[in-house]
Structure formats: structure tokens, C-alpha cells
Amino acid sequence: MALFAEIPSDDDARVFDIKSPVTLESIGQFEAATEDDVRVAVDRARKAQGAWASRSFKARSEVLWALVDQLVERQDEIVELVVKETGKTIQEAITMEVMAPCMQISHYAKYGPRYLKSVTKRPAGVMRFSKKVTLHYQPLGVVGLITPWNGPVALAMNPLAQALMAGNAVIHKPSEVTPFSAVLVQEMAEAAGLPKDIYQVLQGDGATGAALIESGVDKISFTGSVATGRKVGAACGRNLIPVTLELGGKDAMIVCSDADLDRAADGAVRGSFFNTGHYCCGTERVYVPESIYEPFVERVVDMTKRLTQATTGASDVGAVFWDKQMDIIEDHMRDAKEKGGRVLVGGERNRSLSGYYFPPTVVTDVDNTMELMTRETFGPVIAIQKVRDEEEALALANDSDYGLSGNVWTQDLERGARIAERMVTGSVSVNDISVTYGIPEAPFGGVKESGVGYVNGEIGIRGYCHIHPVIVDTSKKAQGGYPYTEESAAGMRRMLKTVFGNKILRKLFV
């Protein structure tokens, strides 16, 4: 059954019809905005920017703030929408959909104006004792927003965050299987005192977000597959519009032979289920020595084990989020069993429940001929393979088409770290699960087919301006100029050879 589907309509609008992973049953429809609708809402924000970025940073920290209030007092309603949109459980949907969005948004309320404050200096080189320049963080105007199913409040709320802080004016296409949180933002957003036009949503498919990319928006901000982002990258390219791509991940864990087993196989557990591993940075595969192979993989499928599922109440590892992502699943796993992968926990569906439901699962005996360990599967695997060391899981961990974040884990910090800063990949934590996005601080983003730019800290933010130098010659007379003579070339060269021919002069001078 899918979960996301058109339906028919008395005019000529797009209908689609969502239903629940959880209950399977219908939660609500909307209509696609068409080409006509993306132009109006772009048209309107620009009308509007102009007056919301020459707000002060304080005013608009005020905003962000009161956007901030609004989340702790609605994070019931933010809840119970998430839970019936996603099927991830309550305690996640409250960590990743109330409390992480609190805090990014609480950043760049706090520390956004000193990201974006003006700076003036002098310039290095002869020109310093002529010129001053200062860097002006000038808004780009009216950004397009175009955000996945897997995170439908917070990965919406901390890219607003930063380009309403930044000054511009947003419009923003959710994904088409999560559309209704989307509206509760915007209705957060509007009740936290946003100006009207500041921020729109545009529910649709493809389609919409097509639209909004050949708009006319000054810059696009997109999350979610390499498939898409692809083609999102290309548009953009045409359009000549800057992009930021943060697209998906093979996360690698390696565990070093001095690791703490009980807490590296909480952190497989944790960064292989979480969000139902649906997570771009979530553990996909691990890499453990021989010399603890089985005594880590024994802990790792005691916990398994003990984890629950259940369409209520509390439980740890939610729905798939989406039917097509369950074919993903299962068609890896099925992959992996025909190459001899070898399930020691769950590996088929959970029919004894009736929504989407696929079993926290831990698959050994794996390698790259198998589609588990090469390409991005988003759901709650954990994939093990024995390797002779830590050179061997390092090699492999940067093997693959992706790089968008990693974990280490050993109880010697340095040798972890050493380790990290030799895996290709965006980033690396070292005895944790990969939480860089969740430090605001810490730029995010990946390399190879894991996405293009940053977003997250003073790159982040940044990201949504256009650094705009202004130099003003502070000299009391004109510098140089028409005539040339033979004199002023002669002047040149002496003053070439004085200053560059000079070994200690020229470090001085730049």
C-alpha cells in the first residue's frame, strides 16, 4: 500500500492523499502548488524581504526566540503530528523534533548577529597603508527551502533559523510523504511574530520543488537523496544560484581492539536504530577487529534483542517512515542473504504488527559485493564485518561512494582521533554515535556523493549572504595612475626588487 498517492480531484489541481505508516489509514490530503503558485509566493517574499532584513539582529533574534517558546509550548502538538506522519517513536520525535530545533534555533538566536556582524581591517600588503576594507554579510534575497521525510520538523527549522537570521525570506517545499508539519511551523513561525510573506509553505511533489528552483529564488537549500540532489545541483547550476546539497550517507563505525565493548555496542545499537535509522549520518556499517569480533557482536545482539516495537505507547525503534524506503530495506537484505550474509537478529518484516514495520535486525558475514554494505539502506540494520585490524577497517571505512560522517571508538582519545582525521568522510566522532549536526558550532556537510557545502555554524549561516567587500582608500591623495612614463615602470621594478627581491621584507609585507 503507498503511503503517499494522487488522487482524483474536481479540477485540473494535484490532490495526494497520506496515510500513516503506523495505522495505514488516511491522515489527511493536500494540493500541490503549481508553477503559477511558486511565482506568486516568490513574488510576495520578495516584496517583503526588504523590510525584514533591515531589522535589526536583535529583532530578529526576537523572533527566533518567541519561535523558541512556541516549540516548548506546542511540543505536544508537534508530537502527535510527527509520530502519525513518521511512525518514530515519542521519545525520539521529542529529541529530534522539539529538542534539537530548541537549541539550533537558541544558537543562532544568541550567536548569529556576531556570525553575521560586520568586520573591517586592513588589508595585507603595500595596501595597508592605503586602504581599509570591510566584509558586509548583505542577505541573498529570497531562499528556496526543500526539506526531507525523515526529520520534518528539524531539518526544516534549522536551515529557517539561519536564513531568517541572515535577513532573507524563505519558501519552503517539505517532502510530499510529511507535508502537514511543515504547516504547524508555519503557523509557529507566523504566532512567533514572523512579518507575513517572510516564510510560506508550498506543499507538492517533484514537481513543486522543480518550480521553486527555476523561480528565480537566490539560492536553494536541499536535503535528502544523492539521486535528487543531483538533479537539484544541475538545476542550480544552470540557473547559476548558489546550492547547498546535503545528501546521503554510508556512515562507517570502526572499534578499535582497545575499545570498551559495552559501550561501543550501545553506540552500534544506537546509531544503527535511531529515528529507525533513518538518519543521514546513521551507523550503516561496522567494522570490527578479529581479536574481539565475537565478543563485541555477542553484546551487540544481546541489546538488539531486548529492544520493543509497537504501533502505542512507549517503544525504541519506530515505523519505516515510507513505503518505498521498506523496499530499500528489504531488498538489500535481501541481497545480502543470497551473498551469505547471515541474520542473527530479525531480517524480515514485522507482520505481527500492521503498519510499516521493519525489526531493529543485525546482519554478520557481510562485505562489498553486497548492496547492504555499499549503498545508503535508511533503515534499522546493523551490518558487522570482521577485519584483521584497524588499517583494514580504516580502508575499507573510506571505500565507498559516500562521506558524510563516521565514529571511532577505543579508550586510547588520541589514537582515536589520529584515526578520524585519516577517514575520508565530512566529519568524525570519536566513542559517540556521529552528532555533529547537532552541534550548531560545528560545520556539517559531506564529501563525494555525500552532498556540497555547509550548513551548521559560522559557514552555515554565512551560506545564506553574499559577502560584500566595501574598501575605502584612506590615502589623503590619488594613488598611481595615468600617465605611464619610463619613470613610473623604472619606479615599479625598484620597488619589485625592494620589497619582493627582499626575503625578510616581503614576509613582512604580506
Given for the second form:
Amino acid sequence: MALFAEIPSDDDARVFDIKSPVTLESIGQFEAATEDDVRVAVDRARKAQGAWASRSFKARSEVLWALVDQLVERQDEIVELVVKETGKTIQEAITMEVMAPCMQISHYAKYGPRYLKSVTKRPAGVMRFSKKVTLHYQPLGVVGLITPWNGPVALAMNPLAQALMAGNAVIHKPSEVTPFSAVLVQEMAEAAGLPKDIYQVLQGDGATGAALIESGVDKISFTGSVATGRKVGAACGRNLIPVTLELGGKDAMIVCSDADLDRAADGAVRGSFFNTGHYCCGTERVYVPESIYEPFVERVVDMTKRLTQATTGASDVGAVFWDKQMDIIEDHMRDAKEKGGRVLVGGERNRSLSGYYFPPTVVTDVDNTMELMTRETFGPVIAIQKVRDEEEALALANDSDYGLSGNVWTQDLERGARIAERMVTGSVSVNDISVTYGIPEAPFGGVKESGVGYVNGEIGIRGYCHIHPVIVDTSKKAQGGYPYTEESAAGMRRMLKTVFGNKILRKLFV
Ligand code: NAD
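Okay, that one was the form predicted alone. Can I see the form predicted in complex with ligand NAD too?
And the full complex, kicking off with our chain again.
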């Protein structure tokens, strides 16, 4: 049964029905925005954006703080809706969809003004005697925000807060699988005092997202899969608009032979099962040296067997949010089993529950011939591969088309940092699951197929700006160059030789 399906409508409208993965019952319908709807929304946003941008940082911060108040006041409503819409556990809904946005929005409300304040300085070199440069962080205008279903509130509100703080208007196309969370975000934004048309939600599927890119917006902030990211990147290239692409991952965990095994096993379990494994930085591959392999696997199996799965939302591992993802998880498991993978826990869809549930699963005897080790599974599966030593673990970790995040476990923190630096990924954690996205100071972005550009922190929020340098000549008389004469050219040559021909002076000058 499809959780997301188009249903017949009386006119040309494209109407979709959404079912909860917990109960398989309908939770509502929505109508997809058309190309015309998108154009009208962008037009309205453009008209409203100037007044928003002309508000002071303090006034924009106040709206963000009010948005944090909304999150706190309406947390029960958010949790209830997100659990119904996605099937994630209550604990994960609070952590990911309430707590994380509170932290992120607070960060930009407090530090946004510092990140975006105009800076004036004297340039380096000879220019310093006559020029002053001021860098202004100007809003881009109207930002198109396209988001996925695994963190419907968090992955919308974090880029939204940054784009708004920078003075932009935002048109948001949420995932077709989680449309109602976006409606709630819009309600909270209005209640927080955000002016009309500065944040608009347009429901729809890929066609609406594609229309948004063609609608004349000034940037696309995209979070989603690699396959869609390629299309979005190509369309933005055609339209010559900037884009950040936050894409999928296949994060590796390296367990060093000196690791605290209880702690590392707990890390594997949390890293792989958090959010039903629908976590872009979820641990998808675990590499363990043979010297500690048996006791490590034993601990992981033991911890996994103790986890609960139920439709109440109060259990440890929630539902699979979308039937399409269930197909991918089942395909990867089938492929792994056919090629010799050994299932120690779980491994088959949990049919004892009426909704879409896959049990927490542990698989060993895996290798790179299997999709489970090479393509993003995005499900509650721990895949453990025995390796000779840490060097082999590192080589396998880096032998991937993806490069989002990863983690290293050792009691020797310096060794951990050395291995972390050699991981070809956007970020790495030592002795923790990947938490980079939750630390606003850490620029978050993938390498290889995992993305282009950064979200979060100073570099992230400045990505919603055009950096506009204004250069003022402060000298008393004109700096004219004409007429060119042999004498003026000789003067230039002398200056070149004196400054850049001198090893000390050239360092002083730049
Ligand atoms: P998806 O790529 O299928 O969809 C993402 C969004 O793009 C949806 O809103 C969808 O409607 C829209 N879309 C689809 N086709 C489009 C097109 N041609 N033009 C414009 N928009 C289009 O991804 P998903 O299945 O919703 O999300 C899961 C993926 O997101 C996973 O790969 C996961 O790793 C990734 N993800 C990445 C991060 C990160 O920060 N790197 C965070 C969360 C999720």
C-alpha cells in the first residue's frame, strides 16, 4: 500500500492522499501547487522582501526568538503531528524536531547580527594608502527551500531561520510525504510575527520543486537524495542561481582496537537506529579489527535485542517513514543475504505490527560487493565488516562514492583525531555518533556525492547573502593614470622591483 498517492479530482488539480506509516490510515490530502501558483508566490514574496530586509537585525532577531517561543509552547502538537506523519518515536520527535530547531534558531537570533554585520577595513598592499573597503552582507532576495521527509520540521526551520535572518523571503516546497509539518511551521512563523508572504509553503511533489527552481528565485537550498540533487544542481546551473546541495551519505564507523567496547557498541546502535536509520549522517558501515571483532559484535547484538519496537511512539525504534524507503531497505537486505551476509538480529520486515516497521537489524560478513555497503540504505541496519586493522578500515571507509560524515572510536584521542583527519568526508566525530548538524558553529556539508556547499554557522548564513564590497577612495587627489608615458611605465617597473623583488618588503605589503 502506497503511503503517498495521487487521488482522482474533479478538475485538473493534482490531489494527493497521505497515510500514516503507523496506522496506514489517511491523515489528510493536499493539492499540489502548479507552475502558476509558484510564480504568483514568488511575485508576492519579492514584493514583501524589501520591507523585511529593511528591518534592523534586532527586529529580525525578535521574530526568531518568538519562533523559539512557538516551538516550546507548541511542542506537544509538533510531536503528535510528526509522530503521526512519520512514525518516528516520541523521543526522536522531541530531540530532532523541537530541541534541535530551538538550538539552531536561537543561535542565529543571537549570533546572526555578528555574522552579517558590515565590516570596514583598509585593504592590503599599496591600496591601503588610498582605499577603504566595506563588505556588506546583502540578502539575495527570494530563496527557494526544498526539503526531505526525514526531519520535516528541523530541516525546514534551520535553513529558514538563516535565510530570514539574512533578510530574504522564503518559498518552501516540503516533501510530499510530510506536508502537514510544513503547514505547522508556517502557522508558527505567522504567530511569531513574520510578515505575510515572507515565508510561504507550496505543497507538491518533484514537479512543484522543479517549477520552483525555474520560477526566478535567487537561490535554492536543497536537502534530499543524490539523484534529485543532481537534477536540482543542473537546473540551478541552467538558471545561473546559487545552490546548496545537502545530499545522502553512507557514513562509516571505525572502531579502533583500543576502543571502549561498551561505548563503541552503544555508538553503533544509536548511530544506526536513530530516527529509524533515516538520518543523513546515520552509521551505515561499521569496520572492526579482528582483534576485537567477536566481543564488539556480541555487545551490539545484545544491545539490539533489548530494543523495543511498537506503534505507540514510546518505543525505541519507530516506523519506516515511507513505503518507498521500505523497498530500498528490503532490496539491500535481500542482496546482502544472497551474497553471504549473515543476519544476527532482525532482517525481515516486522509484520507483527500493522504499520510499516522494519526491526533493528544486525548483519555481519558484509563487503563492498553488496549494496548494503555501497549505496545509502537509510534504514535501521547495522552492517559490520571484520578488517585486519585500522588502516584497512580507513581504506574501506574512504572507498565510497559518498562523503557526508563518519566516526572513529578509540581511547587515544590524538590517534582518533589523526584517523578522523584522514577520512574523506564533510565532517567526523571521535567517540560520538555524527552530531555535526546539531552544532551550528560547525559548517555542515558533504564531499563527493554527498553535497555541494555548506549550511550552518557563519559560512552557512552568509550563503544566503550576496557579499557586496563597497570600495571608497580616501585620497585627496585624483588617482588618474593617463596619459601613459615611458616614464610612468618605468615608475611602475621600479615599484614592482622595489616591493615584490624584495623578500621582506613583499611580505610587509600584502
Ligand atoms: P528526495 O531527493 O526524493 O526529495 C527531496 C525533495 O526534493 C522533496 O521535497 C521532493 O519533492 C523534491 N524533488 C523531487 N524531485 C525534484 C526535482 N526534480 N526538482 C526539485 N525538487 C524535487 O529525497 P527524500 O527521499 O525526500 O529524502 C531522503 C534523502 O535526503 C536521503 O538521501 C538523505 O540522506 C537526504 N538528506 C540529506 C541531509 C543532509 O543534510 N545532507 C539531511 C536529510 C536528508
